[in-house]
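So this first bit is one chain, no partners, the form predicted on its own, shown in structure tokens.
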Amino acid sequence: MRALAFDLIRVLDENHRAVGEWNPHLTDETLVAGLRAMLLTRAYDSRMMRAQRQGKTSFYMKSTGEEAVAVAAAMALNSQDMCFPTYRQQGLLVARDWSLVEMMNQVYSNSHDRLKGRQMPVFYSSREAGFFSISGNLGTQFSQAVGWAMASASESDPRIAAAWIGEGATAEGDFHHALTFASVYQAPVILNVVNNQWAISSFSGIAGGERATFASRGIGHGIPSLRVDGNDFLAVHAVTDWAAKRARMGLGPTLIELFTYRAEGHSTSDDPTRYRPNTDTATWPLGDPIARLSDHLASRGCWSAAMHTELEREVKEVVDAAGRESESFGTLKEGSRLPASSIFEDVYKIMPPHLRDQLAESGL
């Protein structure tokens, strides 16, 4: 297997066909339902990115461009199993039917946000979606994600654990902490590092990514180890659905590196045209993962120019009607606030008397 860390896997062809041992020979309806959720979660980034330019909201991060990295793993897995994600995978969320509304509540924090304004925006979190808190401390993902899967592991639970960091992260300790137990314990575990080109406004070089790829890493931790074209959503679906029954045989953890590319800035707080040239996305050669799929559905007789457009116009119509509903609750800027007694809430399951003094006192 070692080949597989170096060379990049893909399905899609330059004609927009499936082939190669890779195809997993997905259904219309499938492949129709990935192109779906990925449209959806580009329209969602849309809104959300406008609404922090109109100031409702402190900050935004979308993921055009990486779509198919979310998307097509979520499809992979099971709907039980637990992820741990980092930037830019709310295509998880949205593959796995979870509420925009909640989204958007949680990004505005406004009254309704099952968070209570303590986390930043997009920082999602769902017991539910079996999406784990995300957390600005980077890499974090890979070691939480590893200590979940060996607890599952020896409850004999059939859920596996999936975790996403970007590929300026494996350059922590936490990376290669987590590969450790990971390796010894044979965890039931996918641990996925998102080589988008740039840890904000370093280059994926500055990490070691001119040296070897980053999937290589895996090697001498003994560790299968996989490198894919991350904009290729037949590519990502079949090699995640790979480890994932790797990893529910028992048979270990699973390193993967999805080569792709950040389209826009890091955040709306980054300016990417002071470090990179402003035509850069315009000539990455991996291209649109959404435009490649449109494409290939194309390609097999089921598609048109025609029903991508109405499929567009839909999505755009669910995530305004989403966000009419979401600012009705309140934004950053104006509308109702969670009560300010609420800080008080939640740091423990009964609240300890030096708590409730201090509640007392304050008069909330």
Given for the second form:
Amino acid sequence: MRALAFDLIRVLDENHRAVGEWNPHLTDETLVAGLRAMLLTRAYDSRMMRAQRQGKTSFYMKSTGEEAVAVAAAMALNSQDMCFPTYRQQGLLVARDWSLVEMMNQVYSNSHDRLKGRQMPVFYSSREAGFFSISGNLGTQFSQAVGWAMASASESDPRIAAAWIGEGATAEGDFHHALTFASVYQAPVILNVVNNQWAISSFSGIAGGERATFASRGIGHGIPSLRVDGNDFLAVHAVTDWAAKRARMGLGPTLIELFTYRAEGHSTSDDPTRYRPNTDTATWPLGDPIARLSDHLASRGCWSAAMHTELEREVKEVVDAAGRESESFGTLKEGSRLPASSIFEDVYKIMPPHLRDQLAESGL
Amino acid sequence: MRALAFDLIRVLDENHRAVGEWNPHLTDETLVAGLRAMLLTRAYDSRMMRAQRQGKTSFYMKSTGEEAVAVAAAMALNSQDMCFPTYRQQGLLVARDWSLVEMMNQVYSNSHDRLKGRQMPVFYSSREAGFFSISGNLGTQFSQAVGWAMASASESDPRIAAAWIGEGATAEGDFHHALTFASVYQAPVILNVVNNQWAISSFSGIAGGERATFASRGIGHGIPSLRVDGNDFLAVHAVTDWAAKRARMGLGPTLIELFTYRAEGHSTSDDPTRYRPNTDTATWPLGDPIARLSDHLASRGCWSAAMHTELEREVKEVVDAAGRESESFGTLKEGSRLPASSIFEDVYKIMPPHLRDQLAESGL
Amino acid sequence: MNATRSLSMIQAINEALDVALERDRMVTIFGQDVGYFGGVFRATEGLQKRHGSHRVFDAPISEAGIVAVAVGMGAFGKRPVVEIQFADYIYPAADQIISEAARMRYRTCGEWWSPITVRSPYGGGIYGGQTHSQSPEGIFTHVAGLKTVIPSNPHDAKGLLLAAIEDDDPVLFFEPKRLYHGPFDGHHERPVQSWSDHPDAEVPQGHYTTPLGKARIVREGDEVTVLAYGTMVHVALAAVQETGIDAEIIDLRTLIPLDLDTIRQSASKTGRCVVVHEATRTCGFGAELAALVQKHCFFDLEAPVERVTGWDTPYPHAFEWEYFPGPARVGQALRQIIEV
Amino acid sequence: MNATRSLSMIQAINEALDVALERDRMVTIFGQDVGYFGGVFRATEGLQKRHGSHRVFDAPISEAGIVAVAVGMGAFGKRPVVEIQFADYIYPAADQIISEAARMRYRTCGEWWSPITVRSPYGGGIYGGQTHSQSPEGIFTHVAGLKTVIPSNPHDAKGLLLAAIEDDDPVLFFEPKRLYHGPFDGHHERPVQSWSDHPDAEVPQGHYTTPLGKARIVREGDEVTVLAYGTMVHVALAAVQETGIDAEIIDLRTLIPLDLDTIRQSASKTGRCVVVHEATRTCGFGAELAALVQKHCFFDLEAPVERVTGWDTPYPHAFEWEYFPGPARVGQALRQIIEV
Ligand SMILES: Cc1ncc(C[n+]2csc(CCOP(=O)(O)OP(=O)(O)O)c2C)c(N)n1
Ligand SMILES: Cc1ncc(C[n+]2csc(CCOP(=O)(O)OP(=O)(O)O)c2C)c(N)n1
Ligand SMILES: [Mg+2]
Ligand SMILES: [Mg+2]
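Moving on from the form predicted on its own, please list the structure of the form predicted together with its partner chain.
Now the complete complex, all chains and molecules, led by this one.
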């Protein structure tokens, strides 16, 4: 078992065939749905990136190259399982069919933003989608997920929790606390480390990734740990499914390292050419997860370049329609906004006197 | 290598002979010196415990049963190597021949206390003895030691650092940060986990010790990790020596789990009969380190029961003499004290105006 | 009202936890040594036995982990009550408290929140030295989204703790450890007192709450207003008795949200105000109180608001009584302020 | 004095670090992204190349680890200067800062100390939302043993940073990120200004220090005293220009130790005082300032000390200009206070 923490679980071989004991044997329909969710995520990312460049919002973060990490996991989990993501798992929301318009409203902080313009772009939150509020403070969600899972187990609730953390953020104490509590209380939680090899400008070695795999961090806590090719949709699906079954059977936590690659800059505030040689997506280690799944479908004989192009066109249309709708509700600096007085709400359940006074003082 | 993190390195066999590849082949003199330091530590502990019961100070913590952990390490290290201890490694100071009177002065917060009555009993600090100031906040010293070691390495200073942490306190983030930084920068540091199986009232399982060994926490950081019988003086000496040599050769950190047993209560504020079945020292897992070393010396033919008794008498005399001297400088509530105005000093290097004002206001 | 008995503060806290566990199956209690052992101060004694180890249990020595897990449990729908063994050890949890618990409701617009209570013994006077004596409330009262509650007697301790647990916002509940077993007025040289004869130690059985955000006028008076909380309420009472000054003593009970109305009325009436706390002075909660009183009662004040506090130093082990703002120092401030 | 050139604040900070590295081989700089990349705000640009990767390097994403390692290095004899990428991320390091760095000298009676500088960009106005806009200084000014420094212009940024690095006590050096590239007076609707024509952007070459603990009177005036620091100095200046009120504006520069003499003299002279900061109000540093001014200048005050601050809410992304205490709000406070 411990060896799996140092290995790299893959299902797709060089000829795009699904092979080996981790083959999840998914149906064509499931795989096409996964491909569509990944394409939709990528199309969404590229529209929002453009919107930021056009000044329609302040900030954006893409998940390019990492779509399988989120989408395959979402498809392997039950739709009611609770996700504690970082800012790079928008694919979870997309795969769970959460509204693109709602996502965009949040990015634009517009008049329909469910988060009332309070959060920076991409810090989504959706109880309905089982997608926990993203924190700006790296790592905090990881140990919170364990608490949620402990609560679920103690209520004999069938739902499990899954959390994601970047390989860079594993250096935070929260990572350690998550492993400790998950192990001690055998919480039904899947702890995912997304090793996209970069943390802004620093290579994964600065988080200790050159000395051991991130999956092997689980060994010292007695947590079954798997290292998987994060750009292999089938492999990610398989390990997530395995971990979810364990959790649901009461066998406790699993740590999964998803080896992938941040194909683009950290965010719109970043310029990766200053610190890494080449952002040409052609050099993606392990290959583009979308291309690989598409090729696999083709190898199964149920997919063609034309179908792929058509699907790309379709998702672009979906995204564009959502974009138009969302922009009709305003963007960060244009169009209608929520009343500014709302900034005093929800600090507490009931507004205490000092905030009532400040609201009055503000004249808002 | 990884197997050593799950094993238990021992040198002394059931017949008290030194066997196996970890046998450090120490001289009789070294072993007798070690035995004396352990006995001295135990005698010191018992006098100070009594002093606390007599109301001469507010608090005390013994290291009974864990003397080998500190003493053998101190003897394997160079005297200039820097120690970052917890409150249960008084044996380091004893083995380094630090003044018992100074230690007692600190415990009594008396007029000769180098720490001017500021710190709780046993929170020693001695730059001269290479013994870093003990913190009340568990874990903090562990990552500080890594910083010290990084600095030493960058100055090509031959000194290395060693840190200790209780198995309970490994759950703090500092433990994780220490491993991360030690691994990334390959700091010349020995990271010791003292697994005495208890953290106040909670068994080591509450820190994750039932799922994996504490030594195995090093694996995920690529840090060579050893698990050793902490009540086997020779084994502790051997692994410390091994780790120190690695550090001095620039090969980076080592994690050592010292498996031992807290033979007494957590502190004078604690009553272990409320949470664990039996404090009879006869049930010590692995056996009393002092008895085991004494038996080993006997098995070498250079030690006898009479010599042991004589040594016990001698160390008791040393401790009693030190006790009398220290008590002549006062105890917590009796005898002379330092001027109370000293409480305003050393908050900053130079007393700033607001503290000068408060000093004046205090009338001290 | 339920029948009352005289309880110590630690008994009252224990009873509040028991009642909370009994009434709401979502209440979950954990922290270091709180399970089998019942806590180093015995606050949770017997609770694991009565309510089961799924609801009352030991936690690893990781304050950040404890609060994080509470936040996660709160998001699920539980109502966690966690213990930080000493307030001095709350700092490792600062990020989870400040960045997470305090902001969860705001950042999700009410979609999630953190109905958690963080209990922690605070304050000195037990020879705890600098890491078992601190009063860190002033750090957290600066953080929007947190409530901070500090009881001064068994009756309030039970009522406020139940209110805190039932509150849907995160509450820091600091317990003056020097009051656990008896009222303490700062006269450390005198024999230890017990709660048994104290009127505020009459604690009703069963469930009741003492509302958050309401101060209590402990003693009415005309010459000067004393604002205090926790241990310092008793110190202030002693100082008033010893000086014979007719002070109005207000026990704040809740720092955030603050009962400014009661404070304002009193300080406007007396025209003088002394703020007392054990925490270090600079940027302590007393700074906020002084800032508020001078603002809201400016034209009624005869003298500047004075602060009697711990010094701006760590809490020194052997000199804790020189650090502690005892009745002599409070009395002196009272005498001085009425001369102005 | 050395020859001067006009520098932006980020250039001045970069130069201070360069000078410190040059003069003292014990100076060591690390933090997230500070090495090869030169920092997300470019404060350490070029330093690794010039001084080597043993002295300027990237650190893991562990604020607590960064500060702990700095404390350990400081105990060895190094002089570490670490960066916390945003002040909002300082909380994970709270324990190492508060329990360790701040108390090392005290608890060892000077045997060890923490000559560390923690640099961190703070404040809002860059659409950073609640986790890239905070001003947490008021949490740390409560902690005995820490110094807190906040520059308002390139000249002071360099001089104060060099003084902070050379100081043998732990210093928190909060950098108003909104001032990195130009003076900002709160008029976000106007074109961005650059430092190039600003007199305080004339930065001497080489080494100089601006002493810690000394405030600067930015503008003399008779009607009211404005206490400010960081970005708010510029906002106050704008408010004064716009209202035409003859205010004396004091740039505190160092919060701890505070230049109380300068404050006292000014407030006693003007009889009125407005405190301005971007941090949330309750228990912010403004509370301490108000408490001090009312105490030390009570009989000279014509009006209560007023606070113009960020609201007691998290910093909202889309409504940052409603949160930010801009020139309109400061101006209104000035107008109101001189009417009293
Ligand atoms: C506590 C904290 N420290 C620092 C940051 C600043 N920061 C934001 S993202 C990031 C890099 C994270 O890298 P990684 O965890 O690998 O995630 P990735 O961006 O690669 O998905 C940093 C340092 C932060 N948000 N929170
Ligand atoms: C940060 C922090 N949390 C909690 C405590 C309270 N505390 C003191 S000792 C202790 C148990 C430590 O157990 P362990 O680490 O195993 O060390 P041992 O006492 O067994 O040597 C606890 C919880 C503390 N001192 N610091
Ligand atoms: Mg990454
Ligand atoms: Mg232990």
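Note that the structure is predicted; figures quoted are calculated from it, not measured. Take the two forms, superpose them, and find the largest set of C-alpha atoms that agree within 1.5 Å; that set is the rigid core. Residue numbers count along the first chain shown, from 1.
- Residue displacement note: Gly20 has its CA displaced by under 2 Å between these two forms (rigid core superposed).
- Core-superposed comparison between these two forms: the C-alpha position of Asp357 differs by no less than 2 Å.
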